[in-house]
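This document starts with one chain, in the form predicted on its own, laid out as structure tokens.
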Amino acid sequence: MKFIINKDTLLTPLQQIVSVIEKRQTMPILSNVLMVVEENQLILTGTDLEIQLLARIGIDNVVPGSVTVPARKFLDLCRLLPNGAEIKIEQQDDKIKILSSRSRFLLSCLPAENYPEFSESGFDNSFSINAGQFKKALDKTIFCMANQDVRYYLNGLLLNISNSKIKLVASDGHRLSIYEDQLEVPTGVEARIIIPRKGVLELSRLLDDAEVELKVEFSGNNIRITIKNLIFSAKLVDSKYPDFGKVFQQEFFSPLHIPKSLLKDALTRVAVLSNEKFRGVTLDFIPDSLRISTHNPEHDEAEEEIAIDFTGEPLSISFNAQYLLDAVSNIDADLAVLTIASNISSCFVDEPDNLLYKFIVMPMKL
């Protein structure tokens, strides 16, 4: 194997590949990047066996071959070379030689034939979506995903395709975000799949060009998304997502319209003196006013009032301040609409005219 490549051409896809690779591996070869050179292209692959990223880079004057190289050492060497440097890479038995100007490095390698194959079943379903559209849907939901929850189906994101509608849902059991949008082209597909947490976070990082058209393919076990010269693959979470529809089937108080910036600033200030562990704040709705208050074990107290249009019976409800702040921060409008269930079991946070995004937060006892 032998080829020459410009540093600027190699660095970005290599960084993307290395971000998938875990630092601590049970199999040494999983700490490596698989490099395959064939027919004027370099194919880089990284995996942790749950997700995989493959990048194709066009190059000329190659000697075909394949090998795996230590991912982070290879990345650091390439990154530290001067901008625009030409890098000559040549395989020599169980090592690769990296030459650039007066720099020379030898890296120990492992054989490509020992690199584990990422098992993918036949993809029954596919659709296309604009990267900017998909990125916005991810940004509105991924912060609600659970992290290492025993209910493993919550450690991921529900992707629901219903012909020309796409719905993304994430929840950690205490809050839930839902984002719905229309696809430009009907898919003829009806499916619900759960993408694992790490895959969702990596995918969000990869969608840095809003103009790109994504090709999404999936089966019952895997998903594959083509992003220009990158192919992202992930194993799906083998479970059913809980039915969250019942939360809509209850009585609600009248919606409360609150200026977003006032609510966000007041919550941020009051939360400073909340209990560091539980982050609880209490919202008291009284005629023409919202009072936000908290206290902590050190006997500190905070209270803020916001003038709002409220005429009902006084109402008191407590929330995790960070959960409420996350919801309000993800609203694009100037007004936040809070709709509280009549049994004080949940609170909807959304926008006055936008039906695409809903955030639901469960109250807490203080």
Second form
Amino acid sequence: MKFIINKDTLLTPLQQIVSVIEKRQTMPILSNVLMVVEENQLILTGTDLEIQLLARIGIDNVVPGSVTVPARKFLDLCRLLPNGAEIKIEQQDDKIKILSSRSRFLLSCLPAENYPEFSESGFDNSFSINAGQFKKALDKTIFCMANQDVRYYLNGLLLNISNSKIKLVASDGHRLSIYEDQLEVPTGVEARIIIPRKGVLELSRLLDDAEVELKVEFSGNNIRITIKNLIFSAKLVDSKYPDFGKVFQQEFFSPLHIPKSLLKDALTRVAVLSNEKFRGVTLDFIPDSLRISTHNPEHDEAEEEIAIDFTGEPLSISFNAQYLLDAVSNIDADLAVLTIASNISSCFVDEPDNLLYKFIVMPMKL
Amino acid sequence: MTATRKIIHIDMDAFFAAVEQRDFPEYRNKPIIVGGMPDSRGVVATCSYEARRYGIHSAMSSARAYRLCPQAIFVKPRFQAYQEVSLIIRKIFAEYTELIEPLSMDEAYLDVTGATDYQGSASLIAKAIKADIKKKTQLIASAGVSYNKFLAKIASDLDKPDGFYLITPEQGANFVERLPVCKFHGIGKVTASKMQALGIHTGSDLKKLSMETLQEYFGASGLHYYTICRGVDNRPVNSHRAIKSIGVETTFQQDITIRQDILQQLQGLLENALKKASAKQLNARTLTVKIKYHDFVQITRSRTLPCNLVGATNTLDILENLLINTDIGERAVRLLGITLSTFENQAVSYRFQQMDLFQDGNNSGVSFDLDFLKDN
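Given the form predicted on its own, state the structure of the form predicted together with its partner chain.
Every chain and every other molecule in the complex is listed next, the one we just looked at coming first.
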């Protein structure tokens, strides 16, 4: 194996792949990146066995071959070489030689034959979507995904395709976000799949070019998304997503319109004096005013008042300040609309005239 | 710490054995061993002073104790009885001070710096406590009096049984200098032999080393050694010591190897531990499994869950997950233990109740999968 590549060509895909690789590994070879050199391309692969990322980089004048290289060391060396540097890589028995200008490195490798194969079954569904559209959908939802919840199906993102409709849902039980949009081309697909949390976070990082058309393929067990020269694969969460339909079938108070930046700033300040662990803050709606208050075990107290258009019966509801802030911060409009269930059991946060996304924040009993 | 403190350490003599001898006159003046039976795999919990003459000590296997003294009387522990005594002595302590830090059923530190009885004389208070204990329980306690916990504890051990020993602030530093490191509370066998290898035999040897050197050799404990070998120990008597862990364990009559049996045992232990936690109104998030194989090699496996263990529905999955990367099923096991930790007060978590979207309906009381528990 032998090839020459420019640092600037290699670095970005290499960084994306190393990000997938877990720092602590039970199998040493999983800390390595698989490097396959073919006639006119270099193929880099990284995996944690749950997700895999593969990058194809066009190169020529090569001696084909394959080997696995310690990912982080290889990345650090490449990263620290000067920009634009030509890097010459050559396999020597169980090592690779990395040469660039006056730098010379010898890295111990493991044989490519031992690299685990990422098993993917036949993909029976596929559709395409614009990267910018998908990225926006992810941005509006993934902050609600659970992290290490025992309800493991919440540690992921629900992708629901219904012909030309796409819906993404994420929830940790305490809040939920829904993003619904139309696809340009009808898919003829009806499916609900759960993409695991880590996969979603990695995927989101790969979508920086909004113009790219993504090809999404999936089966009952796997998903594969082709992003230009990158192929992202993930095992799906093997479960049904819980039913959240009931939350919509409730009586609600009239929607409350609140200037977003005022609400956000007030919440941020009040939260400083909330209970460090539970972060509870109380919202009191009284005629023409919203009062946000909290206190903590140290007997500190905070109160903020925002003038709003409110005429109904006084209404009080408490939240984890962070959950409400996350939702409000993700509103694009200047006005946030809070719609509270009449039994104070949940609160919808969205914006006027918006049909794309909606957040639900569950209150706290204080 | 400006004013000199007055600390008493009270320790009951041969506690379990003494209670047995009190309640069963036929045991008096005889070698009594409380703990496992000699034909079992149990160990000695406590033995009477008569038994100690044969070289028997606590934590020794009962079988070995039997070989050392075949005429010894082995009795099973009656924790109920010991608990009753424990409550009585704690009441006695409370008559003299509010600053009580119980270490176990039969042992406690008292801070009597602010006590008014006996013109505030710690020695007289200690003697009075010993007398009260004897009067109310017919049992003997030893007392150590000094100006910090470290020295008080050492003092209580110096004159046992029925001991009383005072280490004054003037004597303190000198006293520790002459003390062999293996007598230091908190320096166990392993650390002691490590110190021996470094040529550290007494407090004065320890004192010659700089704080940096001690920290280099012994990590975080190094700092503690640095202060105690100078007779200094500023740890307060902590009467609100939070419970850090709750554990249960069992040694089997015969080694068990079958995975299913082991899981069943662990489930039983976990249930007991959770009951104990619930009785104290605590929610636990960390579960530790302790396994001692037939050859006494011991391992532990531990996980901290994002949610509370109390009320969790499929603890079996959690346990199975913890047994990954163990030799369970292959290697015979003599002891299993379960420890709960990372506690949260049930009352507090109830007061701030975050409502959950999926709490009622099909997904409540969730039977959860624990893929995330696997290593990596």
